[in-house]
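Take a look at this single chain in structure tokens; it is the form predicted on its own.
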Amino acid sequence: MFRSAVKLITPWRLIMAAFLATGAVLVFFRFTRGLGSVTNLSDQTPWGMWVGFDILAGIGLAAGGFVMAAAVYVFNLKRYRPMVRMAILTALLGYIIFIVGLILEVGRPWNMWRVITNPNIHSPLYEVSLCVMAYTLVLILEFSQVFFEKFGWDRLMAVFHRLSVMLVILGALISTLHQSTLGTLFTIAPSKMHPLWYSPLLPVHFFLSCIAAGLGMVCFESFLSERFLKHPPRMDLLARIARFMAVMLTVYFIFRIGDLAVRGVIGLAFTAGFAALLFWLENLLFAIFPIIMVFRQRLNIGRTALFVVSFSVVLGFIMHRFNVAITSFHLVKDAGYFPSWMEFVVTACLISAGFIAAGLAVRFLPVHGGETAKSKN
């Protein structure tokens, strides 16, 4: 037993666990003494590195849940089915660490209830703040299949899957609206955004750039799953997935270079500065390196190509959504604000959580449930 139990002790547990305690502690001083007992957010810049990552990134990550389960419950590509519960898995819990990191970041949280009764219906965070909680319920009830199989329940789910269909145009439609409506969010500002990550059109830009980010989050989740929970993924779905998420990649720069032309700043791009550099390197990461990868070996791209391919999307992805929800303020007006160690750690520690309770439920539910069986086209 003593062995049984020094084998469930390694490294990265460890420094989870790390995390986890550290993490504890900070939240506690951060409801006992304020935002800027943890944090170096100010007045200047009210918003950093939990909206950044925890909120804007985090979400955008967790769109391959409804684009996955939109190919095969809507669209009948059966061969996705593989895929889809664990896609559905990262979705939920992607929400539940936006939910977290938003209680963290707003400086009253005992007051969100309001949101319901007292709307404000011109505000985009309004849309935003219903379509969050809609789309939370509606990924517990996708989710909820699981726990029906696992626990025999046939009959609530042969309900469900009479509703699966239903359940996932709903949330495909809600998922739509707020993952547009973030970029909406930056609109209002203008004069105050560096006209490289400023545009009327952020709307546009953040649904698209999500769905390609979403899609690199289900691979990349796939070689995670495989290290962490020893489960092989599947390689000819990946290559077909990775195929498809070049192509959304491919329509995004295509959108994002073409809207600064016609708004006239494409020139400052090609500018010496830290602007320049910044940009270039996002869509190096997020766009140019991966589509030259992914259509240069098509669908015999290998586990290694792969495996950088959807690390270089997500990463370059949350640069994007750093560059649009902080670099871009302070290119234009520097407020003097860089993350705290403390917000790092924070950080580390919703994601740490969000890696434990992915591990719990593959390891105690039925996620890859008939992943073995045959798919049908």
Given for the second form:
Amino acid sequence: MFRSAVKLITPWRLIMAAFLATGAVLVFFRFTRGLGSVTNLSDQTPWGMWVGFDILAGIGLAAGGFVMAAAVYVFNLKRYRPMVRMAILTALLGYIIFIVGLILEVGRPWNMWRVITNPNIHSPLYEVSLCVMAYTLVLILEFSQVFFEKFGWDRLMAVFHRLSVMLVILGALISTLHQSTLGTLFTIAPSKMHPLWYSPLLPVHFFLSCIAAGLGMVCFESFLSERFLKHPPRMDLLARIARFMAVMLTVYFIFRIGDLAVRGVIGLAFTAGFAALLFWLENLLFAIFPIIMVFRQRLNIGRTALFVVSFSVVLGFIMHRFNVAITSFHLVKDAGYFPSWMEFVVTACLISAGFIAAGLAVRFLPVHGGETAKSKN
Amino acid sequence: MAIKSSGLLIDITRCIGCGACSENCKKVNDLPPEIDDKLTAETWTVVREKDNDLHVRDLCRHCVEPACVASCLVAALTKTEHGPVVYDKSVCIGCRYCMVACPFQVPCFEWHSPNPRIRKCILCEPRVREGKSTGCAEACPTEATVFGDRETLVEMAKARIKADPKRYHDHIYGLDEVGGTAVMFLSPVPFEDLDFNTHLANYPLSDITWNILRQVPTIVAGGAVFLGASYWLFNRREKVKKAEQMVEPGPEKETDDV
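After the form predicted on its own, can we look at the form predicted together with its partner chain?
What follows is the entire complex, opening with the chain shown before.
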């Protein structure tokens, strides 16, 4: 036990520990001196990096959980079974981090329970809150099978098996709702957002893009898992996932461009300037480059290529959410917001916590494989 | 009982920029006396001077169907029957979605408080409820800001434009913008020149979100049917494959899938 504890100290872990320590201090300041003491937010920029990254991007990247679960349990694509638990774990950790992030982000978190007692069904944010609560519960239940297996609770495992499909369908429905509703949030501000990002169809944009991004994250974390946990990636499965991801990216990209064309603002994408630059950089990273790379190589896509592609998708996706939540507002009325270093550190802190939790889960729980999977790890 | 919804008419041609409205607002709402140069948590109305020697008040517009009220997930912001849009800190979670939603960038936040509130003009709700005028209208020496019920104010504005069309740009800002606001403006020049948000539709912003949210039951029902049917279809195929001879001929649809 002790020797393994010593082995736990690695350079990466030291960096994460430093983030966590600094983050703890910042969280203290945030709760004693207000949000303004650690963030660069203002009355002109009420939502910044924490909303864009921790919440919008974080929730979107966790979409791999419901997509993979639906693929295996509903569409009976059994070959992906070895990857389901990891996808569900990522989603669960993503949502827990999101909830922690939310407690830091909102001004009066002690009132959060009011969502239950004072609902306003006309608010898209109410729907998001309700769905996030419900889906976190579903994810906990879905992930509970790992504990049942670990501790050999066969009876509970049997109950789980009987309920699994119901749970997965419920999870997919709730996810569809809140992933898209995160986009609906912004439809209320048409005059405040740049037309390259505002659309009355933002919920559809958010839904389509989260599926691709969730799968991108599944691929990306397989490589992280190899790098940090010495768990070899299942290239055969990843290549198929990447292909489906590329299909979804194509659907998204056509929808994105079509939407601009129908609304008659496509010209803005070809008007030299910062907005067009951001637009193309975002779409190059998120859609164009990954689509070309994956379709050119089909199922023979190599490890490095797949790593680069998935990283590009994740990055491009984060950029899209940032552009919707922050940049598009500033392109209309520049309020001079750039995240403070403290906002970066707290975000890094949340990501580190996620990594640590994922690492511990993989180490101590049968996350990889399990059930019918007899993988070579 | 017919309660008239109140509002303000602000006539920019009459405003001399004295700032008495801001001062009295501070007094009647118990706010610290320093007047900031833009709306803040402690300054609920300001008078900004435009280069063309015009003075423009900024304050909450108390929309007829406010985006902030629709966006607030815990209904901390509400539109009262008397007209004011008011705030209840006891339920607010501080998410600041109201600030994102407001087309006039009115709600402000106490960024340096550990117990922060959303702060904005409340159209002197306690006074208005008692039938009194707002602090700003009461203090205005030139009647550039007039308090009254909204319908009367609209008539007044129309009459002023009609009586002196040269003096006024022919538009009442707030009559139709985002479905109408309780605070309305008259101006000698187009509102664009005064940096007003002139990209607003004539329907409430909450119509957009509600038209999307209304679809939720349909999406849930459709999604449940789709996923349920997919499960049945994809898993049945396998069962059938496994025990082909045991299968009884089902309805036509099923045999198609086998």
